[in-house]
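One chain follows as structure tokens, the form predicted alone.
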Amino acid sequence: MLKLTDVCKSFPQRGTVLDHLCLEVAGGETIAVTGPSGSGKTTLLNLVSLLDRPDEGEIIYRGKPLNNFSHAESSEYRSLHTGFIFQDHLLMPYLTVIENILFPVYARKLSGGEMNEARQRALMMAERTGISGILEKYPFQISGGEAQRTALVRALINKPSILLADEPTGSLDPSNAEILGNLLKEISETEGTAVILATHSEKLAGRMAAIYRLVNGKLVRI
């Protein structure tokens, strides 16, 4: 499904970070990528995701080369077919749980049908996440585990085929770290997503199908 073929990135204060990487990613695969803090793990998630362009190399997804996306296309990828939840969830703080979970859905510009379909799946995708009882009540007023659980929420709601997490553990508890890597993998498993998350949490690595360190800017297999 997803591609990455000799891909370089460096920065003008950080040299090479990625020097001619490569990755495969089939649908509904879960991967781990570890590494040190600044080896390169966010900006690999960077360029999945369009938010950064590689300097050298090609990323292809579903048989299509991404690399010279327009403005409109890169932001047309993001919002079809990538979901992305961060250690802290950037939840908006002047709106709802349920307006968070929906905020992506409203630049789409759906029909009426079309809305009450992405409301239906909200409520669902709650139901399973444990948030239904919160759905109301604003992020000042809820835990952290429920509020990455409701960033977690809203990264599906669009129905990505890549689901990327950037450190999604780091500010939680070791219970609340436990469920969400439960729904990680329950979710690539029940809606053929495929996970692509960085951390340094070698419990959470553990969750996914294969596990990869980025050594020197080149993934390593564990």
Second form
Amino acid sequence: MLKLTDVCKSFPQRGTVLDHLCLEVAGGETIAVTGPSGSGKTTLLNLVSLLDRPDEGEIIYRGKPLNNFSHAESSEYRSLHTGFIFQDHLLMPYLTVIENILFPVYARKLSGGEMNEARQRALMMAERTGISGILEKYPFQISGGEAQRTALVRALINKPSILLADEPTGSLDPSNAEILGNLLKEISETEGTAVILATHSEKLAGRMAAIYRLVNGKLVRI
Amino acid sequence: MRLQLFKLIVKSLLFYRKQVLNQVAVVIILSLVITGSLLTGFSVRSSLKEAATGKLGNTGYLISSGLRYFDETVSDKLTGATGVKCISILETEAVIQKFDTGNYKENVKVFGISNNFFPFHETALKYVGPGEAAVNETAASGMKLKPGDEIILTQKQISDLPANSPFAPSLGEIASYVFRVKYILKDSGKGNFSLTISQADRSTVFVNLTDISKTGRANRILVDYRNSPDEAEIYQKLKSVLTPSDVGLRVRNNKATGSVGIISSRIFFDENLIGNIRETIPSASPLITYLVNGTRSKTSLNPYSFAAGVPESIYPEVQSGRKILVNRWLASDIGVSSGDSVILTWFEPDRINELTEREEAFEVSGIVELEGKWDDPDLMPEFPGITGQVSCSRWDAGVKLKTELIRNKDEEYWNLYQGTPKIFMSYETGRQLWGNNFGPATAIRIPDGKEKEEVFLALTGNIDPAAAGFRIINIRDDMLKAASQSVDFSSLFIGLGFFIIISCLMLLALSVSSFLERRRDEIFTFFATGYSNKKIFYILLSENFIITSVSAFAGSIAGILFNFLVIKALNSVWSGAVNTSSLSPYTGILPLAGGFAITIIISFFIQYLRLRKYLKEMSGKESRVLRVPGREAGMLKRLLTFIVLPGIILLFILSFANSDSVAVSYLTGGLIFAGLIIAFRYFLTIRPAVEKGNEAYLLSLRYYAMYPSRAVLPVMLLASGLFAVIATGVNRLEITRNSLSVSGGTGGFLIWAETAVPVKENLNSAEGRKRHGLIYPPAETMRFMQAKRLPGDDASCLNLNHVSSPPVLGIDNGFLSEHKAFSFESLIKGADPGDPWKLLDVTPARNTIYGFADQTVLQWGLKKSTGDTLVYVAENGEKLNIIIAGGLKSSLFQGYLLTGDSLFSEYFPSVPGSSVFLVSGKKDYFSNYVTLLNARFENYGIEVTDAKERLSSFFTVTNTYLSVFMVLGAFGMVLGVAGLGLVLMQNYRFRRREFGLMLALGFEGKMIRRIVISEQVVILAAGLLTGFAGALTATLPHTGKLQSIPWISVILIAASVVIAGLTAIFLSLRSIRREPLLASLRRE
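Switching conditions: you have the form predicted alone, so give me the form predicted together with the partner chain.
Full complex below, order starting with the chain above.
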């Protein structure tokens, strides 16, 4: 489904971060990318989500090269095919939980029926993740774990093929981290969503089907 | 440790230099406006003070004889006595006409000077000889005069005898002279010389004193201010040098009685002078002689004889009461003997111009022979129009005499006996009958055998200057004090720049908040690494102090430029507010330091409050005000439904019922304003369902529901600015139909006219109309309200100086009472609101009368209120208290203090006639009236003004201030909007992570731009709508028409605001660029 071939990325202050990196991800596959701070984990996720562009190499999604996508095509790609979870959830402080979940939907031009469908999916996902009781609350009224679960549901609302998670449990306590980790695995299995997880947590990484380590800008399977 | 903290502060400021620029800019503008305003006030006051000292030259004290005159040599004697330079001048007013073109200039100040005038002021030596004139630049430019041109100067005749004194001659009250212009005087050459407290430039002419006063009479002495004695000493020295002839007294031997007599060039002696003479010479005895129109017995009438009220000390034969002695000639003429009754008829002395006759019956108690003391032609005063005339029929007694009654025998009597009185009574009786405003005596006799020279010497050095009409005024101090207390332009411009200041303070608060928010993580790190609250507060406060101090200093310096520009504007486009073009920009340490200090204090205070609140939240001492949005919706809805809406409906009903009520319409407008703000606030609580195409709207609503102040504050600022500017603009004073009505500012009069030479006659009387050619159509439709004028310092809003002695008008209050003309803003307790004018005939106490003034003048010019007292000095030297009994609504009389003419004449009898005229008549004949007046009163130097134009000219000052307010208010709003745009831009930077997230989640860039644009547009639109709706509701009902709104200004202001808003949007959009947004999401 997703293929990265000889992808290189450098930054002026940091030098080469990714050096002829190669990766293949099949549909529904879960992989963890580990490595020390500054190794390029977030850069990899940014390239996959087209938040950034590689200096060299190719990224091919379902046979289509993504390198030359226009801004509009990139937006559409991110809207329909990827979901992103950030370390500090990045919920909109002025939207309720349900509104935050539906936030990505607003980017698409949906019909009334499609909108209802999205709403139903949101309620179902909220039920599954245990946040159905806080749907009308605001981010400042919920806990960090609840917020991160909200972010997870938001990331999955458009049924993406790829879920990108950048240190999703970094701000959580062990028990919430465990819950989130279980959810990630479970949803990947039920939704058929591929998961690319960047993490320091060995425990979390261990729940993914494959573990890679970023070493000297390249991925090494462990 | 301190040094490290200081380094930390400096590094922080340098790092965030771009972010602090907002605060710096705001504080600079704030400082510029405050310091600039203070400098403007300082400049205006300094200019007025400089103008005052410039006008006075070396004059310190001014000795004035008021409406009287004295010999010009008094100043030389005073110089000798005091050792300080003193010079005499003659101050008067005239109209000048350019000989070749006929160009005319009224209201010209004339100074009769000697060759010591220019040396006194130490200016370049100039000599204005006989037949020559020096004019100032104002006169020269106004009439296009150059050296060599000829001018005709017309003024009232300079004479000791007041023109309205009983039996003063009617001819010769106007004098005309031809002069050749020799010099055009610049200000440095004393062309600006003036003794009046006013900044206005006035046409002034300097001529040789002897040209306009052949007998060398003067009415002012200038005392050099350097090493000058004080007022008390000047008074004593003046007294010591005064001789009888200096003040118009003549001592002569009286052959008939063998006594010495004193007569006055003024004819009548007032009470104080008599008292003064009697203090020096106890045996001095006053007498009074008067012209009796007719003496009638049962059978005959004798016309025009003199009757004398004589002192018992010389005439013990006279009896008191209504008993008279008649001479043999009269007795045989009308066939009376002792015991018979006769009727005497005479003109009332104080109403002689009205030819009001009075008659009384007397008993002939004896007949005297025409010899000895009974044959004394010196008893008749030296009436200029009577003394020396070859026959009675040639008498010019100032009144119309029925010369047909004069018989040959009367002429024979005149030839033989001149003015020898035929009738004698006691002095007390004569004084009762003929004592008048000018005095109760026509001569003083000294019966105790003193010689003429002895009497002269006895009086020399003993004449009380006050009794002779002299006043000593510290004019230098008065003028400087008036300038110091002048209109406070500092407060005025701070008030006018109110919106700029408010905008700056709001922007400062917003900038500080934004800046602190931006540094949230950094400040959190301070807490996290162990810095105490106090230390963090100190560090951040120090940063703010440095920002504020540097900015305030820069702004203060920029304030010098602001001041320069404002003064330039006041001298040109805004000159309507100041009535001069000679203000100069001054810079002073005090206003600079003051502006700097005030800016620092208020800016620092705002920063301190924001910082304290922020740190309390950060440290957890206060919970961040995060509220669940929308909870207040119910409360807002109830407020709108049950209070605002009903209130508006009620007030609308009230305003229809009472459309004149300004209060009701402003209350309605205010409520609509508040209602729309509340409605907008309520609108932010609405939670519409997500539908196709409304995502941008939805997200914006959600954001502002959480942070309502970020939308409501800009709307309020915009709306209140518009409200104030529009409401102010509408309140521009204009002539309305009401102004032209009888109760309005014009009193229903069509014309306001002033003459340089007073007119003695009553122009409503047949005699007066005939005399002045006002008998042919359409003159018969004209009615005149006449007023006598005592000169003073203009107290209208056209004078920036603070005056305490406005000119006084003695008005025909009966006329105004009859017509119920004009309206009053305020009246003292006890005044009859149905007819306040009659109060002007009341004397509440000795030397106390009532007066009225324009309310605006009272409040702003004189800084007095109804019930306060102004103190003047009457002609007899005594203090006259004028209690302010009421304030007139904006009227033609602005600048004057009004009193009733009868009481006015009692205290200022030497004002010979009316100089101010209000003319009513038929509107269609207006231009005919103007032509007629200009033709008939050309020699009196008449200046005719349309009454509504005069009223309109007083509005110029207020309207100019309103225009300035509109300009500065508009600038303030534009600044507010532009600044808000900048702050919003900062907000968007703060929201960039949100925008970055939106991009990451698939939102297109154009949607984000749509969100930004729509938010700004809605805020702008809400602000404009609220401001307009409120202002129009507040002002339309009582202005009555849409035309009264200054649409052009309003549209320009709205356009400026919109352009500023759009510019802010454009700049905001530019800052929302893709890469920086996405970069905010990239974290390692």
